[in-house]
Amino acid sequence: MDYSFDEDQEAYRLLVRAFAAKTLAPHYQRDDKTAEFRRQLALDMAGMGLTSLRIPAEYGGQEATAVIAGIATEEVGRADFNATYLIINTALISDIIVRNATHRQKSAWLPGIASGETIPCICITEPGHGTDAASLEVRAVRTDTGWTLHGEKTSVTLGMASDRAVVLARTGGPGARGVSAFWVDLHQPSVTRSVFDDLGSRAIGRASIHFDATPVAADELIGAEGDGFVSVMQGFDYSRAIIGLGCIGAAEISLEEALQWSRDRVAFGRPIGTFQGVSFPLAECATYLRGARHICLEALWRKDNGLEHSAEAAMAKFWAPKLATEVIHQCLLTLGHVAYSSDAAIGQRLRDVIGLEIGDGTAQVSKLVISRHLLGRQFAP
């Protein structure tokens, strides 16, 4: 058993850290204040190969392992938490396309994602259906040339900025087997979008997207008709571990700031770190972060080795965002009044990571997956 990165992984980690600190970190708070997604961000990240990690080389990608994708996300999360959504989206969507699309579709769709020219999103949640995604109501109606989409998707990450979307729509009867996946051009006049005014992650443009008889060509169906729900959901097992590492990265840099403040800040004639009331909570934060990070990396390692990883990914998804929120909050309290100003990034990190306690699956759903793994489906909720 080896608990360390190999030489190549460690070199890559340091490379991404340097890039993120130089190129991403200076824009983190500015982008939040403007609440706008910069197209240059996608191009900058594409230049580092961060939008093509899970794409095969023949389509312009890196063919990176899931562990490498996790390493990249953790390091980017330290500098600009919201930039991790580009890694998460491109990795998840690329994986869906690679597993289910034809060679012609891959050749047409993947190079644009890899280059940063095509920003993708995934449209699953609806106003009346979030966790119960198999009950979605957006319809795909067959036409002579393909399909038309009717209905609304909501809470779409990067929904305002995206060029294309993987859209789940009902093509058949009730339940998961009546759902198909489509690769949809979002710049069509029949597509309208509205942005949310969010507590955090304002730069990613979470949006509702309405399809008013939006045409989709027959060759923009991903995989077989009726297989969309299953094929899309399979990708979430490992993307949830990547999400966990992005949250942990934001918590790690916050902890480092709190530790340095505990060395530098003097009260009652000595550094505040010498007081147990300051140092012990930070020791707990470091311990819990170490444990959550290992679970995330184990899930990705299992993915790379063809092993079942649903339970580990669910553990990563419910624990890491919750823990990151708690750790960043504790670090903000440690820094005190200086961290309560909007000039400090730590408050923004706190607002941002809270979103992933909700998005991409609630803690309750993750615990349902874990309990079924532990007990067996017939003995679990």
Ligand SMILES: Cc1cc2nc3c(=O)[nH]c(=O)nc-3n(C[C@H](O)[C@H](O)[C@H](O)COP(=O)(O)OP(=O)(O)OC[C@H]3O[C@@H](n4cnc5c(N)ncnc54)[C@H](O)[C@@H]3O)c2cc1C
Contents of the next structure:
Amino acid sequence: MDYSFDEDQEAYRLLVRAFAAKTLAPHYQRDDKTAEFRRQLALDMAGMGLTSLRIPAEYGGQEATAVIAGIATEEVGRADFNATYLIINTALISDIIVRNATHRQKSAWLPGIASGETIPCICITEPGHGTDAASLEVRAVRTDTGWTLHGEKTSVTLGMASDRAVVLARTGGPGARGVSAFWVDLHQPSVTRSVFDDLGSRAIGRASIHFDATPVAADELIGAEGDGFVSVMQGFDYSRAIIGLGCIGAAEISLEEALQWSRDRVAFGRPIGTFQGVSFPLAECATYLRGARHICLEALWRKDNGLEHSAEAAMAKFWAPKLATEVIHQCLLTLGHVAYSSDAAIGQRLRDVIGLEIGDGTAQVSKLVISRHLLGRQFAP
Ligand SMILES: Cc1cc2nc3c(=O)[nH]c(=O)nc-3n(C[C@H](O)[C@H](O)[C@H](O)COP(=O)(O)OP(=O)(O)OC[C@H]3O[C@@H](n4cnc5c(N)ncnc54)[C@H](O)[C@@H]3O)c2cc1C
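For comparison with the form predicted alone, produce the structure of the form predicted together with the ligand.
What follows is the entire complex, opening with the chain shown before.
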């Protein structure tokens, strides 16, 4: 058993840390204030290979392992939590395309994602269906040249900025088997979008997207008709562990700030870290973070080694965002009044990580997966 990264993984971690500190961190709070997505961010991330981690080399990608994608997300999460969405989206979507699309489709679609020129999003949630995604109602209607899409998707990460979307739409009867996946051009006049005024991750432009008879060509179907739901959901197993590491990165940097403050800040004639009331909660934060980080990395390691990893990814997804929220909150309290100002990044981190307690599935869904794994389908909820 080996608990450390190998030499290449460690070198990569340091490389991404330096890039993120120099190129991403200075924009974290500025982008929140303008609440606008900068295209340059995608190009900067692409320049570091961060939008092409899971894309095969023949389509312009890094062909990185899932563990490497996790390392990158944790390091980016320390500097600019919102930039992790670009890793999560591109890794999840390119994984779906790699597993299900034809060579011709991959050649046409993946290089743009890799270069940062095509910003992709994924459209599953609808106003009437979130957790119960298999009941989705957006319809794809057959035409002579392909399909037209009808209806509204909502809560789409990068929905305002995206050029293309993986859209799940109903092509058949009820349930998951009636759903197909399409690669849709969002720059069409029949596509309209509106942005949410969000609590956090404001620069990401979470949006509703309305399709009013939006044409989709026959060769923009991903995989076989009726396979869309299953092929998209399989990708989530892996992205959930990556999400966990992004949240942990944001919590780690907050903990480092709180530890430094505990050494520097003096009260009653002593550094505040010498009070157990200050240091013990931070000791607990460090312990829990280490545990959650191990689960995330184990899920990714299992994926890389072809092992079943749904339960581990679900554990990572329910625990890490919740824990990160709690840790950042505790650290904010340790920093005192100076942290309760928008001048400090820590309050923004708190607002931002809460979003991923919901996005990509809530804790309840993850616990459903874990329960079924533990008990067997017939004895679980
Ligand atoms: C920051 C963010 C980013 C997102 N990005 C995307 C995206 O890119 N693409 C996309 O398609 N969607 C995205 N979403 C939407 C997200 O996937 C949904 O919000 C999520 O699946 C939950 O759906 P809902 O919000 O409609 O809640 P609902 O499904 O209405 O659930 C409401 C509450 O009931 C609970 N609940 C529901 N069913 C059960 C059950 N069977 N057992 C126990 N509890 C249950 C839920 O856990 C939740 O607490 C994003 C959301 C957020 C906040």
